[in-house]
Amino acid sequence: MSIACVKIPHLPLQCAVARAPELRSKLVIIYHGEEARPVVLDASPDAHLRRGTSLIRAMSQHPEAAVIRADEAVYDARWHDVVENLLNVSDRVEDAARGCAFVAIDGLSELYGSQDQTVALLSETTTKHGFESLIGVAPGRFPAYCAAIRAQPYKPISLPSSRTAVREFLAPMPVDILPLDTRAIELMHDFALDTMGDLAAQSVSALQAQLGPDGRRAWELVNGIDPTRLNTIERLQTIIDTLQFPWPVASMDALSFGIRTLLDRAFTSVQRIDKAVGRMDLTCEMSDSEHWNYTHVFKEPTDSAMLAHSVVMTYVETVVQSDASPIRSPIEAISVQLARLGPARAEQSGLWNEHEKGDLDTALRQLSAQLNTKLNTKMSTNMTSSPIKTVVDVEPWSRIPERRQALAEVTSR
Amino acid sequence: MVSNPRKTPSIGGSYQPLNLPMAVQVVSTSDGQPASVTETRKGRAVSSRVEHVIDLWELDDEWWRATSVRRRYFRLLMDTGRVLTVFKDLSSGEWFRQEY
């Protein structure tokens, strides 16, 4: 099996530099974690900082560094886009971690011409998203990873399929890269087995005697034996929609109305294909360019925008009241992704039906249809836009008059 | 698969601000106060003279954003007996009519 490892080194840093190019020439530290004890998520290679180092310690070592709070929702979204594009090259992709994916490329030479051309396509996929990637190709998952971390941007390393060649390639590399328990790695260093070559020179029984199952696995890996199969992801059908406010909103009423409008629209698409939603990801983009993410997995798939809205707003209200609220500034845009679309479940209707709500919905639908028809004959208006509007208080206290109220669409579901 | 519309925000008509400023032509006096206002109504320019400045106030907001809001508002009594609120955008120097 021929596997390519696509690794984007310092993905958070690359995202930060893409957003603020002036950071390119600076030493950058990106942190995350609790307010009380923030830790380093990523940093410029010149800083020689490890992930998880306390921010205070990192700043004391590099007082001149630009310190940035991590925007993990953006890093995840951009990585997701890369993985989506890798799926266009091969249908067997494992999303191992943010910034690291494995792609099965055997058999693709027939399609793309040669293995080199397939690898070039993988490289293009990340370049298209503005990332520099490292690519390693090998007959197994682990050697492919090792090849990737020794590769240079735009210079992929391809290992031959022979086990001896793989063993020779891995020999000078430190044992710390092995995907094993930290205790096992420490024990190897205690035995002066610092490189993979040192390990490969031992007999499998000796390693197994000292390290148990980890010993056997380590011996196999350093000898180029990695039968691990890729845990491939499936391309799922998703519905994504975005709502951009005309200006940043800070009121709960405006946010609630915005979320409701967005969910109504997204769930209408779900109802059209007669499905129900299992998972909802909501992302809010704030005016300071930070993002806030909320994921909800429904106990039972639903096609109700009202239920989704009440779930989101209950959470938002709780979050806003907490001291360490992630919503720190007005919100400019919200987007929702509905995933795990499955068959809709039947629901027993209540004994007391909401007659008035039903009547109102019917009236809205009829009015909307009538007005849309008239408007369409007159001026070819877009059918998807509802002609029925309502005035919503957005920031009634604002000193800027046009920020106080807005006209929003009323949609019937 | 639904293509990712994140890059092309689709809201546009769904959320429409109300009471947006409308451009007007203002002739001002040497001290910067409006002397006459010309509005466009149904494609026709209609001018009226300022009888009296009832009130004036300044608005300086969102200075933390790339484009701050800096306006000087005037509530005017026109010669037609109408009360009109106009403002001068202090960044661009343009005049607008807007209810406050």
Given for the second form:
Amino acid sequence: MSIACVKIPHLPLQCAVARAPELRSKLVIIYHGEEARPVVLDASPDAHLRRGTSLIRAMSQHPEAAVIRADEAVYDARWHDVVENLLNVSDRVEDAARGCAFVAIDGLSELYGSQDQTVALLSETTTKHGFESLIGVAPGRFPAYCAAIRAQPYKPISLPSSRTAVREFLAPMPVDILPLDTRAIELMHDFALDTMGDLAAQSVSALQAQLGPDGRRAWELVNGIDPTRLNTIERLQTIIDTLQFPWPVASMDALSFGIRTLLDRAFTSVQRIDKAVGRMDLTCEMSDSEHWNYTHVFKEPTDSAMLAHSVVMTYVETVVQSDASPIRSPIEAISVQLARLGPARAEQSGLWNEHEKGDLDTALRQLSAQLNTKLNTKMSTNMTSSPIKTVVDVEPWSRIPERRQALAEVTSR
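Beyond the form predicted together with its partner chain, can we have the form predicted alone?
The text that comes after this line covers the one chain and nothing more.
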């Protein structure tokens, strides 16, 4: 099977540079993790920093570097767009990790003209999203990955189907690349087996005696034997809906109502097929023919239109109050695309069953009547509302805490 490995090196860094081109000439460190112990997620190649390095240590080595907090939702969204475009070239794609995908391309030469044309199409899927990618083609998953990491942008490497040729290509590469656990790699170095060529020269029985199943697996890989099948992904469903306003709206209340109406309608379709949403793309068309877009990747898939509305309005209120607000004129239409539809999230059952809810309602009515009677007697006033209150969401997206929630009467069903 001919497999192409599409790898985008330093994807977070490329995203950061695309957002702020002035970073291209600077040393950049991108970090993530807990505020108390942040670690390096990505960095400029010249920094020679490993992923997971303490941010404090990285900054001590490169005090002149520009330090940026990672926006992993954006990285995931950009990578998702690339994978979707790879699926336009081949329906057999494995999303191995953010920035690395494997594509089965055997049989596509008749469709696109040749293998080189197919590889060129794969390269275009990343280029049009602003990424520089590395592409390697080989008769197996592992050699394709090795070819990709030795390739250069816009210069893919294609290995012949001969196992001898593959073994010779892999020979100078370090054994650290092998997909084995750290202990197995350390044992190889202890035996002075530092390159794949050193490993290929050993007998499979000797390696298996020292490393167990990892020894045989390593011997097969360095000799160009990798029958691993791709764990292909299914083409993702999407739900698209649009709302056209009767006239351009400029007030926050009208926009909020329109967005809520649109999301209610779209999420009804999601609930009808018993799915949950992983990503939401919202687009607003303004009266001056300009558009502004908002993309949100949910940490946990959701089927709640209320949650999605709260997320959108939090963003809208934030950008409207900024000096660089993208909303510069009244809005004529809004559209939403719900993607990454998967199994609906599990929900915990209610605390009370229907019978117990009835008992609770009765108790609330009795307690309310008793409290009203006592207070009326004591204060000689008529109380028209129940003294039993509950907290309800009013504007959970608001930046003003007092506007997010309010007290409301607890009433029976």
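Positions refer to the first chain, counted from 1. Here the structure is a predicted model, which means the values were calculated and not measured. Superpose the two forms; the largest set of C-alphas matching within 1.5 Å is the rigid core.
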Could you check, with the core superposed, whether the Cα atom of residue 141 shifts 2 Å or more between the two forms? no
Compare the position of the CA of residue 303 between the two forms after a rigid core fit and state whether the shift reaches 2 Å. yes
